[in-house]
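Below you'll find only one chain, the form predicted alone, shown as structure tokens.
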Amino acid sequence: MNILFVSAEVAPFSKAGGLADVAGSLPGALTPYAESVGIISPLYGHINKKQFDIIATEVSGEVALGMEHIPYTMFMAEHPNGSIPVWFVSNDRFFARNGIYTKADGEGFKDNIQRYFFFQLVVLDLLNKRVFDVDILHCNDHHTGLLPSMTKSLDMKIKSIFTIHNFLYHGHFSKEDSKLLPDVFSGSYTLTQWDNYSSLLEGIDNADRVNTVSPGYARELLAGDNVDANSLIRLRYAEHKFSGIVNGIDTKYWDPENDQYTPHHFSAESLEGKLKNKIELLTSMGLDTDVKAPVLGLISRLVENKGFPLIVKLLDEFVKRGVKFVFLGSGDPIIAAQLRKACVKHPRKIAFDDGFNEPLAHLIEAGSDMFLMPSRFEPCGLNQLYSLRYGTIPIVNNTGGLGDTVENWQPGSGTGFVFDSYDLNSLRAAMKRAIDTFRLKEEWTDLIKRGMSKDFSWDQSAKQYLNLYEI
């Protein structure tokens, strides 16, 4: 069996979101059990070749793009999780700038459509070529969504699998934009009901096997949650051959026994390192040191779906009963100037770096004591599978892969605080509950001891990606 895995962004080289950490973890989990396992990612402006010691190779070539043949080149490197070759396809116009999807204040490329049409299209290229031996093409969201009706266009033997990441994400291009591709393939794809296509429709209808990233999030697309009719009907369609997988996490970069970025290391039995890392996060960002209040961190896009609409007007409230917030993330302008403003009002309680910081976010896992994760919906999250295994209680919305993976507390047993409806009043219940249980040290330290004793690593979850791939 040997596997492709097709991502449009790639951990540590490249990362806007949790599509890249299961591009930069699951390749590595399937090798034991795979003959070749390699992954292939645009070469982004921002990616250091000489941190990563990528290199460039011989293989080159060109594209059809409408009327024009545009050229790439072919770097590699080995993922520094593994010996897995990452290929690079490199084109200065498309992909030799900062962002991956939007620029710095958040709008996207104008042109991403084009952009991932050609990546495709170079994939689709080198498997002509023969430059990977493939019998499973592993795609993963709009950005791959039309190579499996590529490849079944051209009739090559090989299986595809389509993972959704964010079914939120369709990847919509027009008539006018379906020019651009080749007439083998311009003509072969569904209308939506707004009179235009969906690179991820399409992945659906073609791939031979369809997944996400949670039981939990294939139960609500299938029952039509923020699902459009259209695409409903699209997706009952392929129910047969769809499925969810709960995302697994590196266990080797996310270690609280030896993580490279924190200061002190701690375990299940040996929780004091935890505790100088809560004295070193709120030093760092510049907070209040008593250790007796509970410090609640939260990383994420900013955006309007991971509940911040609740966050913010929960603040001065919680503000007043003690509560330390840490924030880290970028995005939405909007949501940036509400955390700012935040901070001003509350300099010694509430922290905001905006952007992505890696060192940060390893820093906020091991020193908070929960993790604030309201999501309106979440197809899987990792960062609650992080806090998990950090002794970061999480506090989140019954959704999705965070219904899977988060178990409510009751005395005695759960591993964090769910509540069921996204809405204020039961976001405000669940962080009163964590706070009020987080005064009960014995039941608090027994919560973390559970919570750390979870096996979230990809083993499993890249065993049932094996079945998948028995087509």
Ligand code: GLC
Contents of the next structure:
Amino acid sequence: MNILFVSAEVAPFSKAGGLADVAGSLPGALTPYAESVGIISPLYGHINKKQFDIIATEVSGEVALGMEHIPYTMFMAEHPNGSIPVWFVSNDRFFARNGIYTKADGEGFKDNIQRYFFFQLVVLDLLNKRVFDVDILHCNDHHTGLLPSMTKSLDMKIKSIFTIHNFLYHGHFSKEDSKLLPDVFSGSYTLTQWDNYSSLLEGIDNADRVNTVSPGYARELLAGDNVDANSLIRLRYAEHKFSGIVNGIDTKYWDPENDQYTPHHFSAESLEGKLKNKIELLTSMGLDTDVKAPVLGLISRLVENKGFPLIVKLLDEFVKRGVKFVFLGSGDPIIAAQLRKACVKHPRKIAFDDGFNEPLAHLIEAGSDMFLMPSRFEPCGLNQLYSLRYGTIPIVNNTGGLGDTVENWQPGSGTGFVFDSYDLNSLRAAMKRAIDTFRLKEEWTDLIKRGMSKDFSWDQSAKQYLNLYEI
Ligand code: GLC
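Since we've got the form predicted alone here, give me the form predicted together with this ligand too.
Everything in the complex follows now, all chains and molecules, and the chain you saw is the first one.
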């Protein structure tokens, strides 16, 4: 089996969210079972070619987008996780800028539709030219949603898998936009209720197998949670080929015993390093360093559905209870402003780093006592898994992958604090329970150890993907 993994982001080269982590770690877990596994993604301007040894190849070509013929060249690197070839599509006009989907201020690029049409047409061109042997084309999210129908309509002997990492983002495009695509494709899409097309739904309609990143989220989607009526019909139509596979994590990159970014290492047997990281975290963020009080960490894109409307309402109250907060993330300027305001009000209790900061993300996981993840919905979520591995107790809403991976604490069992309905009182109650339990020293240490002993490596899930590939 030769597998090509197609993704708009791949860690550690480019990352906007969890998709990058999956694209950077699942292929490595598949290699022992496949003849070949490769990854293909755009070469964005901010990717450091020197740092990653990314080199130009002889492969180049051009694709037609509307009336234009647009050239591309291919670059390549070996993924640092193992000997997986990563192919990069290079084109100055579309990709040589900083940012993946948006400018630094969070505003989406105006030509995103053209950029990902172009990316997909290049993938198709390379498949046509047999630059690599591919039996399985593993597409991810809407940026790659047109490839399943493209390969089908060209009668390529390639099976396609489409993975939904987030149903919120459809990659809608208009009838006018569709005319940019070669005639063979442009007439074949299904209209949505808004009289446009959805790249996400096209992927769902046309792929040989469709999955999302947890069984819980798969159930919620089929039940119509946060899904419009028209999309639901198409989802249900795909039910026979639809499943949920929970994400794994890169256990080498996220390893408390061996983390390149944290000053102190620790394990379930020896937790002193965790306390030292807590002091390091508090000091470096300019917060009070009394270690007896709990620290809640949060790392997230700043978007409404990650639970910020609830969180910001509880900050004053929990600061009064002695809790400290560390936030890391970028996105919605309104949420960023709310967090900054909270920092000004409680300078020694709340800290916020507005940006993308990989070393700090690791230090937050390693140095916090609890991790806040009250998402309104969550396809899988990875930070709660990193948290469990780092002995940082997750506080989560019972939704999607969060419900699948965190078990609610009871004396003597469970791995985190889970609440059942997305509202202020439920989150408040879960946070209170967490803080009360934090004071029970032995109980808390047991809770930490139970979480740290869970296995979230990719192997189990990779085997489930292999089953999908055996179409
Ligand atoms: C998206 C989802 C997140 C998931 C990640 C990787 O970012 O929002 O829940 O973990 O994709 O699949």
